[in-house]
Amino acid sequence: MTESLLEQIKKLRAEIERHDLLYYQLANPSISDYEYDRLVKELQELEARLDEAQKQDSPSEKVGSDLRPGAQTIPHLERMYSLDNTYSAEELQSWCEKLAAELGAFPQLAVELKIDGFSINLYYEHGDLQYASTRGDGLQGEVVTPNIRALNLVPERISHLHPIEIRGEIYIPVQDFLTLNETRAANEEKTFANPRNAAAGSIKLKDRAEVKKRHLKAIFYALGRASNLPVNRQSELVKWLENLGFPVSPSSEICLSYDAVQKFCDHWETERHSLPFEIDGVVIKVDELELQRRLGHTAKSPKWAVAYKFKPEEKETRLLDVQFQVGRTGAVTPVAILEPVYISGSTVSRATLHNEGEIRRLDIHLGDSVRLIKSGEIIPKILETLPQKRPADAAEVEFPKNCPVCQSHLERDLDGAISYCPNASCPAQLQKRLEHFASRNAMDIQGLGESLVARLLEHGYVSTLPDIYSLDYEKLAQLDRFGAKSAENLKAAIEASKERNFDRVLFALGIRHVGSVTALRLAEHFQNVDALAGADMEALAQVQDVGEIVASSLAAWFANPANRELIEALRAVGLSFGQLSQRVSTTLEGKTFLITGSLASASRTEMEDRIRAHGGRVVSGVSAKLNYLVVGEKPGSKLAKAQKTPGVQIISEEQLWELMES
């Protein structure tokens, strides 16, 4: 066995743990099921040169957990397992060989819609719910009872009086989940990436008001510890829970060949999208239940079921227009206007192109048909075009080299891979100044979004930051569709921005190369706006986060006399520019945190800022001297070595939340 072969094993297993901890406790994966499925059969390729005691303690060994530090957990009266996947008619024919050469006959098979879920189980007592909790480990799992009875999903007493635990998935329905991201989108909140990351979440939160709005549903399937049962088989089961006033999966089928199963399959991969629910394969069982007992299990899944899983969505469609769009900093970025179409859940339209680079790799035509996916489910993405299917007067894209709004030309950032406009008056540049300014994470002046700019400079209203506080509100009331409620709101909110610390207030100016993080790292160093803008570049790198890039910018901004005249206009009109203390207790006293990754119910600014309100303190890296790493959707390297760190508790958002309120 070569040395490079072990490392190859080492680092395939903390990738894997990594993508386990983000799936199952943090439900924010960053790659699709697939491509996860592909590194563990990789592993398991690789691990097959091992003998048995090298193989202990593996992810290819183990079920994922959910479990999050801290949590209520229960011990399972019969372990839950996980189930190994096919993705191949070739895969699936051969289990289903495998099995019937072990059995001596091709046994009856029970074929179910496997549902993208999050798995659940509930334990009955003498007729009544004792307690309901995730898979856990497989070993113990985490109590949920609260809001499984608060979602009136599974019934509170059933008439089987044996001791039984009854499993199944928590899902929520594609158009609720649309909704629900819609509702969380217009609330400037993160959205979540797909239907079982929003299931996922939602069952542990602690707010049952907002969990009950969630419209969560379940299906179940199957039993753990059970006694006294009154049936024999599988699809006798599902039909006995479903009496038992259980919901179960609406189409199943008994097989009795491998061509059966493959033609079920076959229509469901097809018709999948036709559910009001999410599935991402077929799971194929064999019906008896003493057939079952008798194949037992592996370390990991059962030997007596299998999941034919879907491959991942890719769609072709056709690229109708390219726009660029100016940012607020003056950068242009290319985006895919395409044939409307629906894939993984959701009906995308609209793909970034990034830059001028990936125009020329993908080699862009007008009227091309190109294949797209949502890379790991969650960002459409142009994979290729098809220059075989492109008209023969198609245009080909070029990017611009003048701003295609006020028509300056363009300039390269300093690695050349980003276009900007370098006009500052730029009316493209100036709406999206406005719509940053105002933005959550920023002076969060609600209601004042992209729809309102637009009207209030089409009408001339505004043309500076400093106008929107010197707003004719008897005039906004007039505007169509808008009224004096309307503009009451908006006065209320203008005028609550004004008690936003300098920190927001730096972010909201857009100065380039200063995002929230390092608008909070120069306020807390220098205190006030006088103190930063006397900063000469020595003491500006003086500051965590701030380089050569950074301070170049900072000094540049104020060394225009006209910034300097936009300061004063705004502290004229209220705004603050020192840096004010922001206590409200003790609770996180002591304790060290680090974020990595987006985060759903703030921005990482905010989120820092609330770590210190409650006397705890932000760091900037991973150290023996961290405490807590909380971990966001598409976590970076900090993740991985917080894995390896003695003493670093990984804990989610929501985890967050508790021990602030703790």
Ligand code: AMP
Contents of the next structure:
Amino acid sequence: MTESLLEQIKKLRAEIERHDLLYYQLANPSISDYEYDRLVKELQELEARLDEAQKQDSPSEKVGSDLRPGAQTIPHLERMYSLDNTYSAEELQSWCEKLAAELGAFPQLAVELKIDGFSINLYYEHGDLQYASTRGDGLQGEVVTPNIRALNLVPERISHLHPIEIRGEIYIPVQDFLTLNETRAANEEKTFANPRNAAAGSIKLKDRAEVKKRHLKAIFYALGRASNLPVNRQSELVKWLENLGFPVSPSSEICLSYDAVQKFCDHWETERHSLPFEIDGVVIKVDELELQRRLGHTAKSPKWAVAYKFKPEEKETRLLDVQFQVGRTGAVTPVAILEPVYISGSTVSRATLHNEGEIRRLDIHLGDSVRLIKSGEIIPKILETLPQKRPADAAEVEFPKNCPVCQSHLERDLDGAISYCPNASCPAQLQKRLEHFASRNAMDIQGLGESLVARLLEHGYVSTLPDIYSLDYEKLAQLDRFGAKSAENLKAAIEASKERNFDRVLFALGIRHVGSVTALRLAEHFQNVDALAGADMEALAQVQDVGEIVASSLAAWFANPANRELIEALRAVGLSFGQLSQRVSTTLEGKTFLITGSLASASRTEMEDRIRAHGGRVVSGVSAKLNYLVVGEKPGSKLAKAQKTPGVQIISEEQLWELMES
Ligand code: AMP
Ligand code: ZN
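Hand over the structure of the form predicted together with this ligand; the form predicted alone is what we had up.
What follows is the whole complex; the chain from before opens it.
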């Protein structure tokens, strides 16, 4: 019995530690806050049966850490705590009652919005800002002073001259978050799950110009170490901070009864989306600072405050249709078209269904009633269909056999999850294909970006890749906001692109699973396109790091007569299918890497190629010899193992890019 309790606790602790890492360090959570808090609560309930010593070092007793390996840190003068959570009116009421019983009377409470951002600590001495840091592990934080300064969010000088730590939350307004994600999606960059993650990811960026573009804002509401304060209450403290020049929350209230507290909570639970920023609950604090001091802290959180967290919103709606969209590499993605429904701050009328597997999992029929949530409160997701409400004649949704745009017969990835259109000239793919063709690592045609490509397509000036090389520049010069000079520059850039080496041309073709490094290896191995096109699976597999998936993708591509014609046409305009180049960097020299989970910016194979091209070595398992474990979406068991292995640094995909480019 006791053994099984300990076993259970051990498992739960490991699970929570894994989520802590995903959330705080990698800014890439795999479950909602609600689910996470439930796990912690479950653990606390089990641990209640243990004695104190056995609880030490449990994640239920620690603040989740955002510290990254190698980052510059600074100790907090006073610890930064987390908050205890309640999820129901009953829990909140019992918290208030316990507190009142302990104090002998119902205390005056300050209730505030719980801003869903990223905690920040500022330190001022002689009135001057000395540094800014993150919460880190509660004891020390990462230094982010230059970014905080660049953002111009806080005063450089304040009139309080005694040493003081001032604390609050950095966030991205919802609208700016949506714009940021749109831009990222358009650039085929990974989107953020929610504003909190976007803020967390942004405040630690190295690129200051990029930080400025993120429109971060802040709200301050607390102190760490401080002395000679002119205020005695939390509510006065917020006003004082505002007078000192800090941004503060637009809403807070003094409550003298539990009913008043619940009223404030209920109000903001329904009105939360009228605010320009995300809140995930309400924070209830004992107003009197002296009383706060007397109540003190547990290992993880203050005893004088509690958070009332909102439940994730869930709505029911109807599935009207399923559309199939074709992306750049031809991947076909099903999208659910929904009867518009307002949920968690916006009207949702579409939700991605990812792939055929998801359609089957949900057993989707047209006209189905579906339950919808926003995962991480942002991205609409269909939880389940409700078969009991299904109309009698509802048709099952069939994944198409042919491309919805060009009618080519769809093919499947080797792992079977994704269907794609194999026709390189498919109009649906053309915009993205042209952009990719002209991009920096491919043909590097300056000026030929998203908007110009769109205009060329719109005017019918190009309908295939080779058309780029026979543009009528006189006609182009007549285009609105374009002019002779731009036309001339474009012509020069396009002419220059004819000099690109074979590996770049190969990469520019946009063959599935052939990234720039794989293209280089293939070019070096086969020397020219004819040898490559003639290679069978076996010959292809001879190439370093070319496995079954890449080989079958190449074989399928070259087997398509339309693609052979494309190559002939590009050869005819003067592109090179036999000239070679070298590419090396040594930024990862001497380091070993392993990837777990799926990555957003490249396939795993392609990323491994890149690691090797930068001098790194990819190993096959977690051991003490491993330097870096790169964690993507849905990591596997390697993560848990790496956490237990001394010396292994766990990094995100973005941190890997930083290492390669450093
Ligand atoms: P959590 O980390 O989700 O348990 O919540 C605790 C965090 O909520 C604190 O570390 C703060 O960063 C954040 N927070 C947001 N708004 C407030 C507020 N008004 N008062 C106190 N903490 C807040
Ligand atoms: Zn097609």
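These numbers come from a predicted model, not from an experiment. Numbering follows the first chain given and starts at 1. Superpose the two forms; the largest set of C-alphas matching within 1.5 Å is the rigid core.
After superposing the rigid core, the C-alpha of residue 124 moves by less than 2 Å between these two forms.
A movement of the C-alpha atom of residue 328 reaching 2 angstroms or beyond is seen between these two forms when the two forms are aligned on their rigid core. Relative to the superposed rigid core, the position of the CA of residue 629 differs between these two forms by less than 2 Å.
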